[in-house]
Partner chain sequence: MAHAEAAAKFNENEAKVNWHDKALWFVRQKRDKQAHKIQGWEQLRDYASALKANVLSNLDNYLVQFEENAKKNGVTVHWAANAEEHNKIVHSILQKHNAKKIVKSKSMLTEECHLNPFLEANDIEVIDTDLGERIVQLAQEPPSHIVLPAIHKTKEEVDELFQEHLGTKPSGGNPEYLTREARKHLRNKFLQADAAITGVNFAVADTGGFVVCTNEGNADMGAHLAKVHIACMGMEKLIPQEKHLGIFLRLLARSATGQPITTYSSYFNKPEEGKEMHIVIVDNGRTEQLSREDFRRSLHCIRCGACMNTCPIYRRSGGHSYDATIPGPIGSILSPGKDLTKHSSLPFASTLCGSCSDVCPVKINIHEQLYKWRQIIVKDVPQPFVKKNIMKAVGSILAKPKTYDFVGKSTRFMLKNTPKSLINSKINTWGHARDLPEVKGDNFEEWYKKKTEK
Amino acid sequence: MSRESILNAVKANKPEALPLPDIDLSVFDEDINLIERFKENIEFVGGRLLELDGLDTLDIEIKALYPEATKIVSCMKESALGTVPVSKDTDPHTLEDIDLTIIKGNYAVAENGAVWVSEDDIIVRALPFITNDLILVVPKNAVNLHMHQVFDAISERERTFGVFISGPSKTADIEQCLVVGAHGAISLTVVLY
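What would the structure be for this chain alone in the form predicted together with its partner chain?
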């Protein structure tokens, strides 16, 4: 193993110690309507925003948006649409033909349309990627201005796996033409309530 020789070379070659910068987060403040900015960005990244007053009508709204979906995984007790049960022991390969997945998101980020989901919310890590369509349900008061606030909010969690998801999977690798639905979810709806 080259561990020691690498570390010694770094020690010998590194410059004089430079301090960590003091980061003043107030320079990033903006006085804006967070929901409006989030909406703008989620649409910019190819997603859709659905605003609800509460979760009572959640299932009706989802049904209306995805009438064809039959194989549905619901990871939240507020939605009873789930038809495929999933647990920690589920082999992710068996999720290959899931039509729709409904997940609770913890935080949303206005500046970029992203939603933070952690392992606890998705049960099986592959789920939000392998599903054909994805719904993320986030409370309105969990919309933050920028990434710094969200990292602050999640700093106390148990660290396993987590992901910021901003829009559906996409690629522009063929002559820069944007195509939505590369390997991950083909559509993304964020429900704010």
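Would you mind giving the form predicted on its own, to go alongside the form predicted together with its partner chain above?
One chain, no partners, no other molecules: that is all that follows.
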């Protein structure tokens, strides 16, 4: 059977699209401290939370956390720590030895400790995954209770690449042994300001 005939058979047997169900999001409402819940869950997935009153001391706090980092990519104008310039034309292969990357996060999710990062803030898609350590900087007022709220918010954006990042890279596939940093950043720090 040729590829074309297989694809045509799949197209001919496609089920009709069904409307999405109406979901009463009020059933998920909880009267909780969103920042505290986010902190609990970011730590549960292996990350760390740093709370700041503003971004004036951002670089000082980052240097204190990562004093050995020398090859730094900053994708935020609020941080002057960048030592490696990147652009949309940067070959991701040249970023294999990046120590630290600083990226703006758009939304945080209290229920699972995830942060939504848009392609507009990453510059090079490989950056959050190829860096040794990752810092995501998110406004405190962008912390949402659950994924439904963030899905609503990001559904209004122009359709580009984006990703939810929750904790550092980890796997426990082999002999149920947890390995942190197996496929991406070894550490993740979320800065809320």
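Here the structure is a predicted model, which is why all the values come from computation and not from measurement. Under this definition, the rigid core comprises the largest set of C-alpha atoms superposing within 1.5 Å between the forms. Numbering follows the first chain given and starts at 1.
The two forms, fitted on the rigid core, differ between these two forms by less than 2 Å at the CA of residue 24.
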